[in-house]
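This document starts with one chain, in the form predicted alone, laid out as structure tokens.
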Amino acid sequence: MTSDQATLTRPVSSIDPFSDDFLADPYPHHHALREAGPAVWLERYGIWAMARHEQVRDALTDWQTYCSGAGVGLSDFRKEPPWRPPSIILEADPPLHTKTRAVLNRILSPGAIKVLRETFDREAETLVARLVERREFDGVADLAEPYPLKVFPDAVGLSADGRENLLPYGNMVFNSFGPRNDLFNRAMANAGPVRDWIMSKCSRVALAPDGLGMQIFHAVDSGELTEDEAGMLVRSFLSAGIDTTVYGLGNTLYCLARHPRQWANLRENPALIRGAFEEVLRFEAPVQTFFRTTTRDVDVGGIRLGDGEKVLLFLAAANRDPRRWENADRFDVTRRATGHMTFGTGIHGCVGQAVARLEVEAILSQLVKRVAAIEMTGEPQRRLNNTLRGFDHLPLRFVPA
């Protein structure tokens, strides 16, 4: 088949899902992908993308077909060097990734959760009653920031010192996954030195006795892991557990202040909180976007998919299609929401999403107690990022119970 019938074939779109106009706001564009078919060649990168739930579930379960190991961004690890080791969970296929992520699974284990909940509702009870107590605060640096970036570093058994180091290198993490545009460039601003700053906190002479970090470097002990592999996982913990929790708690922030209705739903009946926050994963999904790599040919809905091509999944997009989902643009703490896209699913679905519930309900179960309405007092701002969305500041007003 020529190159001209290939594209008369297949739906192509001229978007950008990377440019400032996509990421401040990406919903009509989600909406057109969807509509122009099960994938979509986006011309401008010369990759695919699917924006339908069924296909980015199907892709997300389908790792045989649909690779980690070339790279979950737009660059091809066989192709170019990534600016980092690649990450032995993130972006590993089996047989590595089932190694790692047995070790993971254990470490963060229904019971070692238990065991977590104490200190993350005694933080959350601090710190909320101190906003209810100052009224106004910005919800970015003065909750969504400062609450995981106390609670998990200490649970992963950090030291204080140079925390301030973890939103940076978040965000040089989660732009890396892009194309080099200006997010990526100002992301890596600063790269070596915070780069440094996180490989010497992933050794086991950093971490302190009793967290999660050192119950990594057990696994070495016990002949599971190397020493290198450890350490890689330890900083694993570190670039996928802060960055995606801070943005999810200022899009639920955010969400239940644009929505007055379904906060009153949620004081009303405190039971709906865990339910809540699927909620606003769906709905405002704080990652966005993952990439797989085909190992083959592939037939998507009728459209042939070469071996070796970059996909674009968008998570957010598969998360409002109406084909799953009844009045998908609705905000409603009573959806059952489960089986959204926002922490993947299959094998690779996020290692640390119970951690993330468990830091989110702790804040909303205070809130609901102390907290009769969520205003905002400004226009909030968007934080834009290749991949994650959520704000850089959101003014709010607490008016207490």
The other form holds:
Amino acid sequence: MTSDQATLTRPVSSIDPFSDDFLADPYPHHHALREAGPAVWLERYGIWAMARHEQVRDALTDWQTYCSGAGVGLSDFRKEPPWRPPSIILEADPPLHTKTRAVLNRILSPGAIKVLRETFDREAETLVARLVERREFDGVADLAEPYPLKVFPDAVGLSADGRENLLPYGNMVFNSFGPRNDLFNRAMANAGPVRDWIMSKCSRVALAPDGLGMQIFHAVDSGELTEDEAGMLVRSFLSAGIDTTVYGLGNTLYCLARHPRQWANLRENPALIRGAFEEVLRFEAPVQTFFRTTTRDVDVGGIRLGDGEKVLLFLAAANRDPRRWENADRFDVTRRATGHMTFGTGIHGCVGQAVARLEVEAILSQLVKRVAAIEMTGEPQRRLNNTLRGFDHLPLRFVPA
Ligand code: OVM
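Right, and the form predicted in complex with 3-methoxybenzoic acid (OVM) of this protein, after the form predicted alone?
Now the complete complex, all chains and molecules, led by this one.
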């Protein structure tokens, strides 16, 4: 086939994946995109989309063809200036990425972070005990937000003042991967002061001597990084480490409240806790999408993608691809959910995933001990975001065990 014929026959969709309608209920749209083909041209933005598990996984694995250095949002850093200096790990390719990733791999390895477990467990115990006593609360404002906002910045070694800037900053970061729509503009309303506060917390002098942040600066002392690069990696902690787990914990509470028999099963078999969180990540992915940019012409299942084109990878659609999963739309804590795309895969696969698991498993361990039933006492309210999926409000009741 000539490239002209490929252009004429490529699957095309007029859908806007960053519209309120799409974000409020993406799953029917994911289905349509998967069925349209292995790659689909989104004419509204002039980008490619992939929604099937095989193609999403293959694109994430092939970093030579699908690069990150041009940004992992809609904006092409080669054509327009990024809203902040690019991340030197997320928005970087080898060899820069190889160097920065090696440092964070070491600092965030399961072995290195197991020292955090005791503190994470203790904080989870205190918080859950208080909520069981209260019985009725907001799953977002009273649990999904305060827990990650306490334990992760403490682990990084951030001072206690000004932490109210962390969620607005995450909101900016994750909305910025989408187009300049209302969500983007609202998130950026107070961008200046929030960004200034974040940057002021990324330097060596701002960090506690025993935290994960200062460990990055130890890589300066050993000659692996420059002082500026270390500060930029602390910025990555503060960009990627909070909203992701806030939305992930919120989605966990939502799934368990909506599926009481699954919760009962988890209570009877706490060994299922680890798999239950993997299933939440598959079923209600807190991170829905990331982009890549092609570095050459490439054939995807018979469809020709050009060089330098943006490709929107629907992690959450891959997670429910019936070609990969049995009963993909069923939430089942006993299934083998590993292989979901929510942490990505390949060289950019989530470097903080052991910390995320530690947080959610600490909370779930307390819940199975103390909570007989998780009940929804009102309609959950979604918080729309160009990248993340989660809630503004989650009215819940914990029935004590
Ligand atoms: C970063 C960064 C920001 C957002 C997400 C992320 C999922 C990384 O600044 O490096 O990883």
